[in-house]
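Single chain ahead, by itself, as structure tokens, in the form predicted alone.
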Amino acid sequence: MTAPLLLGRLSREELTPRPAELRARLQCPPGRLPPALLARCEGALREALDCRWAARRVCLAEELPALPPDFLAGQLKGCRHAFVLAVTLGHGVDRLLARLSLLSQTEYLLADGIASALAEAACGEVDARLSAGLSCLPRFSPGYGALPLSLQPSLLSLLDAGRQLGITLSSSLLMSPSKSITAILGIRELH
């Protein structure tokens, strides 16, 4: 029996980026960069964002049958269950970099790698409120490791993300909007 989905908005306020994955993204440590830019690449990207998220706890053998057998053997080891989650920063981040690109690469750049960065912020966030309480692994993305990109539309299939997020899928698998993260969060069987 496929489990309910559940459904969340994260506000602006909840969503913070660690240091460490700003700098990454933006690469180079943010005092380096001109505070005023920054801050207003990062108040345009909230102003713009719509933070959704979709999520459902799966039987991985039933629900998840394609996925590789090394994956489930290695990352997943011992895990019967998982959440499949999705999370999306919405089309006006995408509307605001597509403007800032034709405008700024410099405030483009910046403002994609802080997008990135919140996106990630958000995934967290859903992360920490999905295990709550339970062992979980850290997450796993498709597209990375031995997870293959290929899964995305069973993923977004079973989040029903089209109807409840807006996330689309190009024929090259890549989503839509572009600041949209899928996962796969095992559950660690306690006995």
Contents of the next structure:
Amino acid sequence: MTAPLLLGRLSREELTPRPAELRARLQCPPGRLPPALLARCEGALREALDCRWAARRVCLAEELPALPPDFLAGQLKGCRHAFVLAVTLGHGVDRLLARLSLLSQTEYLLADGIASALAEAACGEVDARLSAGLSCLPRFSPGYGALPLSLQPSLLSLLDAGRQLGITLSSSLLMSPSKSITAILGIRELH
Amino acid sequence: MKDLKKALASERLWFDGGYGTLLQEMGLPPGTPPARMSLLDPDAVISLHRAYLEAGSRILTANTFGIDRLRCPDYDRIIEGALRCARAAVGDREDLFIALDLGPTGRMLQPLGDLPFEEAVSLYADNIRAAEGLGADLILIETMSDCLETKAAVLAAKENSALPVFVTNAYDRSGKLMTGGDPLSMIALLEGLGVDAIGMNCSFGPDGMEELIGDFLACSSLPLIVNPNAGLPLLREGRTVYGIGPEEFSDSMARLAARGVGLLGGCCGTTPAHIAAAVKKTAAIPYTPPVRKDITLVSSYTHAVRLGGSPVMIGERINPTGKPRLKEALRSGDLRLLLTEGVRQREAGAEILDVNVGLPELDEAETMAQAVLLLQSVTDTPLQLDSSSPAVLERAMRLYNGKPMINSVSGDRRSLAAVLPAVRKYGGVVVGLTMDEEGIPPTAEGRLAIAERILTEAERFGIDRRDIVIDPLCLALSSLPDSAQVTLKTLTLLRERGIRTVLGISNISFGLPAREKLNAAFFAAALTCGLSCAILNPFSEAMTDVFFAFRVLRGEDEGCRGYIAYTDRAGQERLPSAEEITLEGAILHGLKEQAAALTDRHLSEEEPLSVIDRRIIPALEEVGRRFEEKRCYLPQLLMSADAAAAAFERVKARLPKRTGEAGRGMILATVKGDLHDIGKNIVRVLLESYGFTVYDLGRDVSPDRICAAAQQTGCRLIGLSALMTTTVPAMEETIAVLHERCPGCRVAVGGAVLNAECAERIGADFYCPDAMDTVRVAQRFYAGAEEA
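Next up, the form predicted in complex with the partner chain in place of the form predicted alone?
Following is the full complex, with the preceding chain placed first.
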């Protein structure tokens, strides 16, 4: 029997990017940039975002048979179950970024970086909630390492992400809204 | 003979409820689209249809949701099977109806996603054609969460079928669609497109829909549809269940019926028991047919603007007439200035933006289409499409995301016949000028007569008179002393007849000194006569003073908030910084406004070329060096480039057009399949700041388009960007195509997934690890070209 779909939203206040993440995404120490400019970008983003998430506990063998064997044997070693999760900052953020891309390349670069850091923060928050009381492995996302991007459609469909989160895929498997993350979080068996 | 429209006008009709979960219980394998069940086990589908008919459903949704050519190659067989099931359940009963059910494509449309608008139209069209002659009585477009995709589906229905079209959208608890639209914007769009019934489905329970139905009841003239879920999904004993049972569901549905909702049913989690209980409970509630609402709405993809209540400001600045800079930009295909004008007008209080890109030597239809697409990417302000060419208007109406305003028609029958059919098809609010083949009547009565003729003609074309806004026109006072009086009297006569009005204010003062003073007084007088909307310059303080003051004086500005915000904004005007800073310093620190202002100062005492060579270029070189030595970071480099570009802009205005520059350029594109464009945009800004001409083709660009651009521009240096490992093959293919078809072209590549080795392997001529490096490549390329 399939486990229930867990759904939720995160408020603006619940999203706090890690300083190192922010620095990496901005490609610059935040302190080197004009504070008013950064504040304007971050304020506009927080105004535009509508952060939702979905997660489901799955049985790897039954519900994710397409997982590459080396990934199962490696990053998910010893796991029979995992959480599949998706978070998104919503279409409002994409509209804001599209707008900035036409108006100011500096603000576009900064807002895109901050948005990525916010999405990562959202994913971290959901990860923490799911793994509370469990022993979970670090999360992995399709498109990185041994986890191919071609897994994206099945992850999203396990989460009914089209309807629940408004996430759709392009023909090259890019997610829209662009500031969305899917991930697999292995659950360690307790003996 | 079945007559759905007649039934709609006289009685409440019940849809069926949910299918997915019930079909799973009947053996639909997990992960299989429910639509397949019509082929796997038609008897199960038929028995579920019959259960709904026994419950009292009069409209069955055929089991065709969620499939199309892209997702199911055998979509036509599925549709045929689904309609066969529905027909088997309905039999020959004349009082039961079958809906061809269409849902979202599961893809995001351009510009946010990669699905082209016309491709979406064609996906829906294929489904509709596959259902032709198979017994559907209506087309139901449901669970739509995006305004533009909804429009694509409706157009497909209208272009491929004569069946009635019903549309329901999936709102969230805050009353917004996934991409931001609210009920009023969807009412505007869908009534404009001429659908037959509208409403909501899915998302949440009937209680949530009771909260949102108010806007529909108040503003829509159509029969309303409410197909809620059986509440929000809940977890019970490890299973997803819907919390609202038949009893609670039917109480809520009865309240909705009593408030005037004529089409009711259910979505996820509802069962024949839910429908049966609700049908029973509403049997005694009398049916109230919908009433036409005399409301004029213009909309974008997020919201609607209502004309006829509080006056509305339409920004007039996007128009090349009398604006040499905008003209020059449009001629060179650069729409950035136009976008900035759009955003600034919105900030200044414009609620609708007039868009006119008519220039004799320009492909106006193409430019207008681009302008509409890009403007809708930077602002959600509804647009007024302004052209004298009906073909230009029609093309823009088709791709506009919302219900536009259209400027304009006159009382001349040829003008009406050329524009009104497209308005009937796509929806829109049309400006009708009170003039005809004889000219502009000198009296108010004469202009009123033309207005009445336009309204009558519009109705003859099937357009509701509420969608016509009359412009009583004003002529220059300097040549016609009673001009203002005639216009004001016409306004009064029009208002007495409940007709909406619009006026371009500034004509009145043509040929007179201190025009703003007259304009402002005339504007105030026109507002007092009931003017619905004015086309004006939102940057003219004299005009905006009148506008915001009038609203507050008329008691239409709750808590005087609009007025206070307006005056706050006026006080905020930033003064140029008093800080002593050089142009070089402004560029080094990325201070755009200061760089522009300081350039102007230098230009008053220095030759333009000297400002470039002695100030801008050395400052840029310094930033470039710092970046290369890792003493400054990418955002800082970009800010400096932005500032330098602003400085260049000012110098360029003083320079005679440089002729030799045409060759010194670079074509940029993100390759097919890749939607990332930040890196490419940074390269563009940097190249431009160094004075190169950049032909930016955007993202997700096919090899064909790049070849065409190379041939068209004669530019031989091409830069390609890719961010994903999965799009590197597309880059390789593009390079091969370019080398084959455009000999002499050189291709530079960059992007996070590349390195020098990979670039060489895929056949690139240059590898650029970062934006600065691209500038160096371009400099070397053209230096080499000069030597050779």
